[in-house]
Each structure stands twice: as structure tokens, then as C-alpha cells.
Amino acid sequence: MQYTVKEVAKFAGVTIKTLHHYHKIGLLKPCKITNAGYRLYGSTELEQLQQILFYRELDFSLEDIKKALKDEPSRLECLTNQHELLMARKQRLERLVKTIEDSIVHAKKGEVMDKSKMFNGFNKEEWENALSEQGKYLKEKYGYTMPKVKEHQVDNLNEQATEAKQFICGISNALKNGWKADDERIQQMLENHILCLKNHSHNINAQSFAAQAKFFVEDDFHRNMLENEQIGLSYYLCIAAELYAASN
């Protein structure tokens, strides 16, 4: 069955103009048009219209669309990769949602929202921008790219980033109060933070762990980054990870 131009717009939500505008950039073709000029339109451009939308959805541009539907090799394929990045994007937005309505309880009650959770929901573009400067830095002096963020590993960053705070504040706080670096409470806090890595696909382990604290202490970057939280943070957390992976 075919459909008119006016049909096809009017069930899929879209304007008239669009569907012309579409044919006019060669996104979206009539599988035939009459002798009168009507573009007529058949289940395979619904099914493409339909792949279209989802990519608008997702905030791609024109551009980008013709070119991801270019790259896919099925529709099945298509439809795969667009339940993932709408269903990453669902689970930013619920988490954006949560962090609204902390914040209006907060501002209701007239407090300062924690900062570890005023951000959770960070998008790719958030995040991107996050890491440019570590980025930038490990390029010029290590020669070391970042891998870009994708879509579908915001989430996870952004479970990453609230525990990592939690585990900086939680060592930060321990060297306020005096605690030795082999004191059960933060070996018990390396302990789950290592652990948390590796349910984040890290591949790491109490010595290589160590190993990163050094480099830490050793890298002027990520010194400053430490040391910006608390004085003294970055050593007493290699000495801390040190004594966690001799006793492990």
C-alpha cells in the first residue's frame, strides 16, 4: 500500500514541509512520484521515516542521520543502537528528574545541596567537557588519547564520579581527623573502592591501584587535583594504597 505525501505526515506526527524538505536533501525519497507530482510513500520509507524520528529524538542533525542510516547494514541493527542511546538518555533524564526534585527540597528548606549529588545526570556533552582539560594535558605530556564518551556510558560515569567523590571525601575526612594510613576504616575504604572499579569493567587490583596512587603524587596534574581538596591528600592516599597492597 502506498500513502500520499498528507498521509504519511499526518501519522507520523510531521509536517508536510518536513517531508518535502527531506526528499529536497535526498534523506527520505518517495518510492515513486505520479505523473501529477504526488510523492507517494511505501513501508520501506515509513520504516526509514520511523528510524529518522528516533535519530531527531536523540537530537542528531540531518547530517548525522543520513550518514548513521548510511552505516547501518539492517533495519533490526538500527533499531538496536536506538533502543540503547534512548534508553541511556531515559535513564540521564530520570536521574535529572531526581536531581531537580533534591534540589527544590533543598532550596525549599533554604540548604546548600551536597555537591556530589548537584550533577548527577551529566550528559555526553557535560562530560566531554568535564575531561577536556585531563584530556588535553595526557595528550601533550604522555601522548595518551582519552577515548570519547559515548552515549551509553554516561550513566556509568556518571555512578563512577558519585562514588569516586564519596571515596576522596571519606579519605579526605580520615586524614582531617588523624587517622594512620593502615587504620581498618580506610583500608575497608580502598577495599570497596577497588571493588567498584572492577564492577565498572576496570582492570585493576590493589597493586596497580597503588601504582596509580604514585603516579598521582608523581604527576603534577593530578597531584594539584588532590591536593586542591585537601593539603597532604595525595601522599596519604599513596602510603594508604601502598600498605593495602603489601598486606594484599
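Between two forms, the rigid core is the largest collection of C-alphas that superpose within 1.5 Å. None of the values given here were measured: they were computed from a predicted structure. Residue numbers count along the first chain shown, from 1. First, how it differs from the form predicted together with the DNA.
- Comparing the forms between the two forms on their rigid core, the Cα displacement of Ile231 reaches 2 Å or more.
- Relative to the superposed rigid core, Gln187 undergoes a CA displacement of at least 2 Å between the two forms.
- After superposing the rigid core, the Cα of Ala213 is displaced by 2 Å or more between the two forms.
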The other form holds:
Protein chains: 2
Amino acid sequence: MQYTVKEVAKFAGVTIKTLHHYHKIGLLKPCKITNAGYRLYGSTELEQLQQILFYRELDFSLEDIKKALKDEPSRLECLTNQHELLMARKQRLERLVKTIEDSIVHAKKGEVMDKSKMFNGFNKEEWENALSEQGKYLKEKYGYTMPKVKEHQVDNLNEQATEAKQFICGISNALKNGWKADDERIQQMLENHILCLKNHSHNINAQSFAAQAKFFVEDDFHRNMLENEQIGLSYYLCIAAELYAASN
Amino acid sequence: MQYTVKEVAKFAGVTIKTLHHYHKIGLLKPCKITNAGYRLYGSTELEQLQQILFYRELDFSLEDIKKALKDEPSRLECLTNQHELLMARKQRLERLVKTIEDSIVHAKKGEVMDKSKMFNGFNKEEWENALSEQGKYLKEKYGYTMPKVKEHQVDNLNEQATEAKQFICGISNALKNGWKADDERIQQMLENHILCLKNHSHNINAQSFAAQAKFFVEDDFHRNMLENEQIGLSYYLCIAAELYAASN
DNA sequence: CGTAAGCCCTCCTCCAAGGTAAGAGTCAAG
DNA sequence: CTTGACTCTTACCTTGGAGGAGGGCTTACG
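Could you switch over to the form predicted together with the DNA, since the one displayed so far is the form predicted alone?
Starting with the chain above, the whole complex follows.
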């Protein structure tokens, strides 16, 4: 089956001009050209076009796309690579959303925002560099940056409270960032938290923790505590704990 | 506190040239220019730059950004709009990720993919539909073309959509106000909604609705829809529906 | 058969959003 | 007072197309 420029353009959501352009620079050649000079594209070309568009979405220059497709002719490899890049871009977007949310909070309070925070997500390097080693670890594990914890605060007495706070904070951020309740990182957080509770001689396991979370939803005091931290948190925690218990 | 071009550029992750350019076209003027002609920026200008960058991220042209900032001088309003557009973009990205995952599956099996599926997420019409009314309004106003809405879709479907929107809005408010998930008023809302669905020939009852709500938590698309409305909403709805089904 | 409506072609110019480079002034430290 | 880092303006270049002119296909209809 072969398609004219108009058909391809409609499929892919590009203009005919774009197809002309890609032909001219040798990025996407039609599989056949009629006597009259009409361009005709086959399904192979459609696949190529799809890949081109993915790369374009990732702000590759057309020149770079050409190279990428030449260097990596295996479609599967290409797609996998693109998938990874897209995910990275999604994370960047999520940081931007977070920055904007921070800005909204500050704007509501009429406060001035910190200059470096203000451009969080725009400047990649800076973001990475701003993270301390510990922060990085936390970020990877919990997806947020902790305000620096001072060493002397972390003595045995309030270790548990600190952990609980971190846990709540982490779950809350996960909710804000839209992570699914069965996201691996959350399951990991739950596991750590439950382990920590165990270490402090609470007799607890995944099941009983889920039951406790359910109780939090029903109990006014605990629900309010959680909901004050973040609207919806008690419900999110309840479902996350349930899923964790079920998968355990 | 005032900053030179280099400092601002470093903060915001842009080049000095970009600042020059924005100055030239009148998009971002320095708050002061020294005798030697050096540009100096204050914190107001940093805020403006932040907003410009958010809009740029959303592929607004600089001309459109200028208009947007002129028409909507309230920072808070601006930020809220940008937040919404960013979330829409995130959804689009998620669709692209899905498309690429589909493509990988097909590629592994060596199958050829359906042409329309192949470009899912690229086609503008589709993702414009994902935008809320406000987002649409914004894009229209500042130079985005909207696809035409077909008339015949807009009667019967519309009624249902209106009810659904009201329902979601009501539940969302309940969550924000801290009502318990088994609050009588919520149970009432659920009953009405399910009744309404029944009237439109969905074969549904309390149990299947609860199952559906659970599915919403798991399904990326539906969860995002709800979470965009209000963080935690999908989880709240899931638990409320569960309790309603249980008491029924 | 002619002709009109859609397609399609090439070639040309134009646009935004900067990048690059040249040539020169400014500033702070030593 | 010199040196190096910083800044300015001006002018031209680049990318990824958009728009339009001018002119061929193709096909359906009378």
C-alpha cells in the first residue's frame, strides 16, 4: 500500500511542506516517485517518519535525527532509546510542574521566591549539582529533595519521628507528582517504613499496616493530620498500603 | 539586588544572547541600564523571565508571550494557566510514551502497526481535546488553532458530560473540605451519579461502579484526569465508591 | 472531447528565535 | 596602567519550515 503526501500528512499530523522539506534534506525519501514526479510512501517510510517525529519531539535537530537513524538502524533499538529519552523529558516536565506549584504557593503568600528555586527544571546541570549526595539518594528513592537534616537532630530519640516525617513527606510528594499507588518507588518506601517500625519494636507487617492506614481514613484525628499535610493523602496512603499488602 | 546578564543567564539557564533578544523585541526590559550601557535586572524581571520561560516551554511564540503577559498581569492567574497547560502537555507526553511502548511491542513481534495508532499523540486534534475549557480559551486567544467541534456530538453526550463534570466537581469539593468518604452527602452524590449513568443506558450498579473507580486508580489516563482536577481525587473517589457499595 | 476541481510539483521569498563573530568600550584587581 | 573578564552594538548566518506563484496531473462530469 502506498500513500500520497496528503495522506501521509494527515496520518502523521504534519504538513505537506514538512514532507517536502524532509525529502529535500534527505531525511525521509519516498519509496517511489511517479512519472509525474509525485511522491509515494510505503509503510517502511511511515515507520521512519514516526521515529523522526519522536526524535523531533525530543528537540533533536533534523541533522541529528538523520545521524541517529543512520547509526541505529534497528527499529527496536531506536524505539527503546527514544522511550528512555521521553521518560526523562517527562521527569523534567514534572519538575517544572512542581516549580510552578511552588511559585503559586509563594505568589499566594505574596512572598518572593528564591532565585535558584525559581528556575528549577529549566537548568538541568544546576539542578543536578544542587543535590548533595544524600539528597541525590533521597531523590532517587523518594523523588524529592529533603531540606538538609542536621546531624545532631538525628539522634536515637527522634529518629523514628524523623523517619515518619520523611515517609509522609515522600508519600505526599508522590501523590502530588501523580505517581501511581503501586509505583515501585512507593512500594519501596512502604517497605522501608514498615521495616523501620519493626525495628522500633512495633509488631507490624504489611497486612496490619494496611489495616492501620484504613483506620486512619476513618479516624478523624489521624485523617485530619494527613489531610492537613496534603489533601487526599489519607486516601492515597490507604490504597497504596492495600496494594502493597496484596502484592506481598 | 540587581543582576548582570551573566548572572541572570546562569540562574535561568538561558544564554546572554537570549536576554539581548528579549530586550530588543521588548519582551523583557532590564530595570536599569548603566551609563556604560550594561543591562541590570531586578527580582521583578526575574519573575517575568520565569513566566516567559514557562510559556516558551509550552511553545508559545515570543509575540504571543508578550500578549499573554500584557493581558494577564496577575502573576497568580498567569501561573495557574501555565500550570494547566503544562499538565496537558504532560498528558500528551504520556500518550506518546504509550504509543512508543505499543510500537515496541509490535516491533518485537515483527508486526506492522496500524497507521492511526502509530501516530497517536502527535496528531494535534487529539491532544487539544484533552485540554480543559480554560486551556482551550488560552490557546485560542494567544494564537493556537482549535479543531472544530462536530455538532452532532454535542447534544446527548454533552448532557452526560455536564453531569459527570458536576459530579466530579462535587466530590472534589468534598475532598477539599475534608468530608469523610462515607459522609451521607457523598453517598447521596454517588447514588445520583450512578442513577444518571443508568439512565443513559450504562449497565451499572454500586458494585460495578466501585470496580470502575478502582480501575480509574490503576489506569493512567483516567487517574490523570481526576488527579488533574484535584490531587488525591482518584483515591478518594475509589474509597468513597467502595464504602458506598459496601453499605448497599 | 473539453474543462473544472483537486491534487501535485518546483522555485522563490520570508519568518522566528536565536547563534556567531568582529570590533570596541568597561570594570576590578594587582 | 595593564590584564583579563565582562559587556556593548552591528551585521550576517542558521534551522525548520510557511506561503505563494506558476504550472503540470488526474479524474469526474456534461
